[in-house]
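First comes one chain, alone, set out as C-alpha cells in the form predicted alone.
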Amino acid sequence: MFDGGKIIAGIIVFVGLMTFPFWYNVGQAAYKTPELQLPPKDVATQCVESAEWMRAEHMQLLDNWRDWVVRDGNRVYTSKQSGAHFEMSLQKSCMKCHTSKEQFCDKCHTAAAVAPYCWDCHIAPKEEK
C-alpha cells in the first residue's frame, strides 16, 4: 500500500549519491599546501596586508581593486594593518614582488584546481629560464 521497498531503495540511493564525494577520496593522496617562491626580502619588504590574511583573502581583495579602481578611478589602496598606500594594479603592485607567476601564483591555483581570470586581461610577467 505504502510501496516500502521502492522508498527504502530510494533512501539508499539517495545515501549513496550524497555520500559519494567522501567515498571516491578514500585512499587518496592528502593535500599538501605547495612550497611557493617567494620574493627576496631586499625586495619585497612589505605586503599591503600580512602573509596570513592575503592567503585568505587576496581573491577579494583584488575583486574589490578592479572594481574600485575600473569603477570609481579609486588607484590608491590603505593597508588595514599597517595604514601604508599601495598602488592598486597587479602588475605595478604584486608582481613587483612577485616575479614569478609559474613559482608563485600557478602554484596554488594548480593545487587547488582553481583557474583565475586575472590573466585574461593582465599580461602575465615574463619567466626568467
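Just so we're on the same page, rigid core means the largest C-alpha set that superposes within 1.5 Å between forms. It should be emphasised that the depicted structure is a prediction, and the values quoted were computed from it without experimental measurement. Residue numbers count along the first chain shown, from 1. Compared with the form predicted in complex with its partner chain:
Residue displacement note: Ile7 has its CA displaced by at least 2 Å between the two forms (rigid core superposed).
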The other form holds:
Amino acid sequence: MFDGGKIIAGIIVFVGLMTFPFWYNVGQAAYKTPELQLPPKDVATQCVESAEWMRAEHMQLLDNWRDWVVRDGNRVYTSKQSGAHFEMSLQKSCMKCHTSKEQFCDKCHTAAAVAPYCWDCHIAPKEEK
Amino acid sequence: MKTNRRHFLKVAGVTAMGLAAGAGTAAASYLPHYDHVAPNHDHLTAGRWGMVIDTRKFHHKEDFLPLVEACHKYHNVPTIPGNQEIKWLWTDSFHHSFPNKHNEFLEEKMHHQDFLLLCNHCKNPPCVRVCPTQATYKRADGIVIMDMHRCIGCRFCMAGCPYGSRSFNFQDPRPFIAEQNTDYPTRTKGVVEKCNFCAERLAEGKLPACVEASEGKLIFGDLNNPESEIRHILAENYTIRRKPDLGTEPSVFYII
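The form predicted in complex with its partner chain is what I need now, so please give it after the form predicted alone.
Every component of the complex follows; first up is the chain already shown.
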C-alpha cells in the first residue's frame, strides 16, 4: 500500500471535521420549544386556526394572506376551525391579540435562528416594559 | 439472482407507490383553502377608478397642506429633507406639471399657480410594463399598485414613469416618520413607493384620505360608469391631463 499512513491520517481528520457538530453538542441540553406568552384569556381564547396548526403552518398561512390581500384584494378569512371571520392583517388582526412581539414571535424565531423580515415594514405593537 | 423485465417492473411499481405515498402526506400537511377568503362586504368597487382635481378651488399653497398631510400621515410617508425625499402627493408649478407646448399668451395666474400631483394610475402604465418582478401591477379596477414584498429596488419603474410619481427609499424611512400609523406598514430601505389610490381604504368602504380631507375639491369615482358623479363632472367641465401625448391615459383629470 502506498502512503497508507497519510491516507489513514487524512481520513481520520476528515471524519473528525465532518462529525464536529455531533460531538461538539454532546452533553449540552437538548432543544426545547420555548414557552410562548399567549394572549390573556379575556382578549382571545382562540386563534384563527388551532394552536398546533398555527405553530406548524403560520408561515405558509401568512405568506398566502399577503398574496390574497395585496394581489387579489380579498381581505376576510373564514376560519376552517370555527367559521369565524378575520381580517387578514398582521398589524390589524394578529398583533391585536399577540401584543408582544418579543414574548411571542421573537422567542421561537431566536431559538430556531430564523429572521423573518416582516418587521422591517410592518410596525410591531409597542412593548410594555 | 437473474433480473428479468417482469421482476424489474414489479420492484419499480412498488417503489413508485411508496414515493407517491410519502410525497402525498408531505403535501397534505398544508392545505390552503381559497374558498375561505373574500373581500370585505362593504368594499367599494369600480371598473376604473379615477380622480378629478378642481384646480379652481385651490388658491394658496396652504390649501394643499391638509390633503398632503392626510395622505402622508395615513401611509407613514417619511419627511426626508434634501434629494432623498419620498412623496405620494405633492405640488408643483404649471410649467413643471404640464410641460408640453403651452399656449403662447398664457393666462397670468397659471404662471404662479401650483397643482396637486400624484400617481396618475394610467390606463396604460409604463411602470407596469417595465417591472421585472411584477411588483408593480395594474388591478382589475384600474389602480396601479405595488406589492412591496416583491419590489427588488431596481428602479426601472422610476425610469419608466413620465410623471416622477415614484420615490426610492435610499435609507430606512422609520426615523423620519414623526407619528406612526400602526395600522399601515412603513417601507424598508431599497424599495420604490408611490400613491396607491388608498386601495386599503377602498377595501373598507372609505374614500381616499386626500379626497376625504379635500372637502369636495377632489372628486373620486368610477370612470367606467356613465352615471357616476365623476363622469357628470367630466362631461360638464373642461379638463386636462398630464402629458396626454405619451399615450399613458392618466386617470387623474384637472379642471382648469
